[in-house]
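To begin, one chain is listed below as structure tokens, in the form predicted alone.
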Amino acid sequence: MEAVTDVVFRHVVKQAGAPDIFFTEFANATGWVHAGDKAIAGRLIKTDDEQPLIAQIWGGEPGDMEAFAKHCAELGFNGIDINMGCPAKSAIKSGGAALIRRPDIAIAAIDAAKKSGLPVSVKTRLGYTYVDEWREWLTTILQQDIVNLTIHLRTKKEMSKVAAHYELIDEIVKLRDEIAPQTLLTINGDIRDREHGLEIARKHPGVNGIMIGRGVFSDPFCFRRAIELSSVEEAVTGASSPVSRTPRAGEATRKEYSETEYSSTIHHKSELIALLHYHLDLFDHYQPTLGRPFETLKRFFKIYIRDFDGAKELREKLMHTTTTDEVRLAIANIRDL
């Protein structure tokens, strides 16, 4: 997710309960080609303990996509995910969901990214304006022999204002099986946590993975396993913060979900506060490299300060802080429930 799943927050999520695959924030290819690293503002900064990590990129100029994808390969990423679903006005000027209306550019962008030598996947939506656009649009993408297709089960116009269209999952699986059975299929939209994702996968055979994005704001522990898997490897991953299933570099076989049952975990206030302290420490550590202002931290406070008496008032107080030390001081006297 833009301005969310940077190197700092990915490590916070890893501490809380790691997904199987991480995605970067999406970074613009044309911006990087013309202005270098300053144009992507630390979006590709990573560490060796984030494995596997997929670089999510976007853009509408195939030549720029090729150059940027090759740069990502040189940086050691495990794959390239092309964002063809972002509805933000800044993105649809030259990429994102705009490519739904420009299938020729979408095809060229995929071909260009493949020249990096990395596995290439696509994240998109059902359509631009109407839900019934999904069949023609997804057919076009599936014909490109990508390793994984992640579908946010809404249109660009719907944003996140309506419920995700789970009723289409089985039809989408059938389309994938007919056109590109080698392509893994990941579902995104309204998924609360790992348990919920596994439930969806069990109800809809053929789904290979689940991506959680905004759900992490309701539960930073959403990727945590309640009990360990036994023998069947399963792939449940996080998103552009974003659980998305994209294969590891070089992976060619499909793996189905285990039938192992999961149970929800209620997270104590003390655990959330400890995670906030960890977030603050990481922010201080990476801020000189990322160059991101303190204000960017404030979007995360609602993750940790919630569901207890006085939480609203404390969040309002934190919104007036100007340093991480002020935040630490404000939460120092919180007593555990």
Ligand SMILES: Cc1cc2nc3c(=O)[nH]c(=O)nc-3n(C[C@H](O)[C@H](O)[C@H](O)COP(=O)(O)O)c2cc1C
Given for the second form:
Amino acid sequence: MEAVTDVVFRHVVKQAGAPDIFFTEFANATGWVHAGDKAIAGRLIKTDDEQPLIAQIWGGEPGDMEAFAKHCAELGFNGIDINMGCPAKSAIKSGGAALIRRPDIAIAAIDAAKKSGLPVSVKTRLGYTYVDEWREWLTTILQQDIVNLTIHLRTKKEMSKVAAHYELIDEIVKLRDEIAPQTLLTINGDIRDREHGLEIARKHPGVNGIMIGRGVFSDPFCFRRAIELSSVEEAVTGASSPVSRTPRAGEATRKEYSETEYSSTIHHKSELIALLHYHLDLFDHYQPTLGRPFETLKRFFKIYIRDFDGAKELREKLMHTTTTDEVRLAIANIRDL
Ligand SMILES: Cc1cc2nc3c(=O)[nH]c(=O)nc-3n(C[C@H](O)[C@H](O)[C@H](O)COP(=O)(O)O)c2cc1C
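Mind sharing the form predicted together with the named molecule? What's above is the form predicted alone.
And the full complex, kicking off with our chain again.
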């Protein structure tokens, strides 16, 4: 997510409970081709412990997509995801959801990205204006032999203002099975956490993956894995490593939780505050390379400072801070509660 899932926040989420696949924020191919790294403002900064990590790129010039995808390959990314769903005005001038209306460019962009030698996937929406555009649009994309199609179950016009169209999942699975059984299908839209995603996957056999976006704002632990995996989960996530639970941030002793306990866990204030401290430390650590202003941190405070008496007042106070040390000071006396 743009201005959210940079190298700092990906590490925060990893600490809280890692997803099976990481994606960067989207980065514009044409901007990079013309202005180099300063145009992408640290969006591709990464470390080797984020695995697998997919670079999400966008644009409307296939030549630029090829050059940028090759650059991503050189940087060591594990795959390229092409954004064909962003509704932002700045994106739809040339790319993002505009490609839904420019299938020739969408096809050329996929071909261009494949020249990087990396696996190529696409993230898109059901259509531009009408939900029933989905069949024709997804048919076009599925015919391109991509490794994964992530479908945000809304149109561009719907933004995120209506409920995701889960009622279409089975039909989309059927289309995928007919056209490109080798292409994985990832579902996105309104998924709260891993358990919720797995429930959807169980209900709709054939779904291979779930993507969580805004869920991370209400629960940074949303990707946390239950200790006892069901066979469905193994199939869905492709998890091959021994099952282990990521320790909670700030957790002193390890405790084992059942799947049910997990889904109903209410995160303790101290756990969230410890995660915020980790976030602040990471921000300071990456600041010299990432160069993002302190102000950009403020959108994250609501993730951690919530659901306790005085939370609102504390958030307001944090909005007036100007350094990470000021934030540390402001939260110091609630750290151990
Ligand atoms: C702040 C913000 C930034 C986003 N940036 C991106 C992005 O860079 N690339 C992308 O594919 N989707 C982006 N999205 C869309 C989400 O990935 C996701 O498709 C959408 O929010 C619906 O899923 P959700 O209901 O799980 O949030 C962004 C969403 C938000 C709220």
